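The chain below stands alone and is given as structure tokens, in the form predicted alone.
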Amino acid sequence: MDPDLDTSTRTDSPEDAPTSSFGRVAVIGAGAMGAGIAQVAAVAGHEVVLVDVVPGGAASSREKIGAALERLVAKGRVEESHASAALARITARDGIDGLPECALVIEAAPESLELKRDLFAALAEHQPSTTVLATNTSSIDIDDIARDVTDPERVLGLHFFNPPPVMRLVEVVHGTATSRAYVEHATTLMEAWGKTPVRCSSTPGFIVNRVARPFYGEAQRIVEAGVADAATVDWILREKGGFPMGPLELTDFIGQDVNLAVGTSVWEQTGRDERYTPTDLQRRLVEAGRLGRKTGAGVYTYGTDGAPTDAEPDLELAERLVGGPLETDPLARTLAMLVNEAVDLVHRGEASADDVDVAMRLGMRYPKGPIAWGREIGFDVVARQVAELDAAFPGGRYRPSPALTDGSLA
């Protein structure tokens, strides 16, 4: 699941991005993500082939890219000549048969492992051995996708965030077979596209979708237990924690079904680790068709204007909870688990501390990176807090990371 927050004010513009000599780029899948990636590549100076299996789908998306560029021109953010040149570099194609030779192919197809495996095997067969094959998957293992590729060292993840022309973050994800040279090359390319790349191994959920699990899960469990209502929990995380959105309203924004699917994927890929067990609260919402804003009801019920009609917090309760016992303090409990999750990922060697902090600030718009937050709170304090939660709720969900006490992140 991507956070899918269209809240950044940054927009890549053709005159800001250097023309790249990297070569032709193909984007497979012309949905919102694929079209956005194609726009970014074209703006950066590449010849782009936008491909979709639906007849006319790529051509329709190319028209939408043109309209998006025209809006930027109207706002004075892009010169008309640059917008026209970028659009002219994009060609639309139905299907991958006859796809010309490319330096880079980025797959942005639906999240189906079998679909991606078949697609990458076909691309590897018909593209030169030097073509970089990248997937925009948000959670599927890179090694699984590359299983049938002759040269798996050239397969990696380029996980953009929605919308790609606006969001700066790109997770550059390597599998066990991915060559370091390709990772370096992809990282440099993303920087040339005006993005901020972070590197990680192909751990379930990568950085953002792995580290963010406690942000949703702790809030859902607090509401499930009857400690506080959703509006009060959201108010605490927004107003006391500085998060741009509360966790319950954010899952309504993303879509309860989408958020549950990603959480379930991480849970399954980690061998059903208790730390990632989906909540009954979210499962019941999805079963009832309360998927969030898109269906008019999720955690909250939404009026015709799109605003929630039942999101009034209990401010008196909020003030009592914050600073009270850890078990019932939504803010302290959430922060402790975010820090624990982040340091554990670093401890396993799956990403650097700096990349984790950058990823969470840019990808989720957290006010601070969780590693920096841990240093501010004190890793020893967080260790005691997580141990306290582990004693209160035994079973493995709240086991402390060894990194909290081994001094490696001091």
Ligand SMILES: NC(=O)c1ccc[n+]([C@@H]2O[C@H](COP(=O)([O-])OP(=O)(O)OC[C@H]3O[C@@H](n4cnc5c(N)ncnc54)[C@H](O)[C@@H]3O)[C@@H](O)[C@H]2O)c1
Second form
Amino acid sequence: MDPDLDTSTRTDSPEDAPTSSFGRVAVIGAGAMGAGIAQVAAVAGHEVVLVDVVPGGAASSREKIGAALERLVAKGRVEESHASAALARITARDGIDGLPECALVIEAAPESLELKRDLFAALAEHQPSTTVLATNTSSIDIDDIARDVTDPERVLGLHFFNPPPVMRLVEVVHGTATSRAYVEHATTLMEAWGKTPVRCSSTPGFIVNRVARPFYGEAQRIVEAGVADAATVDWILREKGGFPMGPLELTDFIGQDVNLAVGTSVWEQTGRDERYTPTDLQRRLVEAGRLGRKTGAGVYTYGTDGAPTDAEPDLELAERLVGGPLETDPLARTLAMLVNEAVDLVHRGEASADDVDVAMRLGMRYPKGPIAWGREIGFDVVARQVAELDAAFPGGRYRPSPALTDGSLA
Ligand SMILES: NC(=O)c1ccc[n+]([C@@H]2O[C@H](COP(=O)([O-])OP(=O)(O)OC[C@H]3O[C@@H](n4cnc5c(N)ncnc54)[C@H](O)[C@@H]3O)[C@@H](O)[C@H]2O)c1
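What's the form predicted together with the named molecule like, now that we've got the form predicted alone?
The next block holds the full complex; its first chain is the one shown before.
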């Protein structure tokens, strides 16, 4: 491994890390994610302080948490007494001034570096030196957020997925200064909350948003090239690949603007690596305001009942493409590039092979982890496929990872 890319964390003694598993937790930002995280922490037994900058915002989120807990009680998933005790443990607060001492603070404010940096500097100043300072950022580098924190070894990412009470996956993200003791503590805590934590370094997109890039990109390129229409490509990935949704319908579901923003962020943060160049197809959709389901049109056009009106696959074409030449086989091409991306992350030392597979199964509901899939297909076969694509489409997008041929993942 390139020593510059060695992401192992500092090995401070574990006694540096806080020990109380049931200490007070503050959640900063009571929006979609913050409210869900507060609910999870309270159900796990913590006293939770939910904070928002908008006056009354945290209080109204607390009410929504109460309603969500009631729904769980009605469905028989949570005992009434457990739900009311969890809600009673949550207090709402306007602003971080006077925030009581906490064992853990999770920031879930909007995705702005400046805002998060200011929040972390203020939190570090006013919280005890052992308080774990976590961010739920989806895309910002942990080192950048921790820049103005005097003791950045306690700053890390706890990347929950939406909605936090339902999604089991949490990416525990470490910056270059994060101490191993804090990462271990946060990982154990997430397990205690009933989550499945995976660890990764603060690489662009972390695990899920990085490895998933080719899932969207290959499909968009195949449609752009006129090989098949969106419905046929989606049908192939769903029916032949076992993915819960096709890549194009999934971008309509996520929102073309949101998906393009994530892809662009990874592209920019990797120094505009060719591998992540956004497609013209997606840029044009966003420019045209075809943002997906939320605007009634994206890749597909949606009727008043919410169903797409133009999603009829060409099944005869689909059968011809799958197992045919690689360049026009949506499934083989996508799988080869997913495996390539996944092994490359491991090769750079940014996450373990097991964690990559767990993250993609739980975060994206892929039917198999891409590394296990690569083992099944054969890394030598994938290496030949990526090289073939590289020859057909030169320019760096289809750069084979050295990990496909160096035997490290066999
Ligand atoms: N929405 C998702 O699917 C998702 C998934 C994973 C991670 N994230 C990340 O989680 C974070 C929050 O996202 P969200 O979707 O919950 O956003 P949101 O807009 O729903 O909520 C953000 C909340 O933070 C509040 N806020 C703004 N400035 C604040 C401050 N200085 N102090 C306290 N509160 C403040 C806002 O009033 C708002 O209520 C972002 O970093 C986002 O990238 C979002």
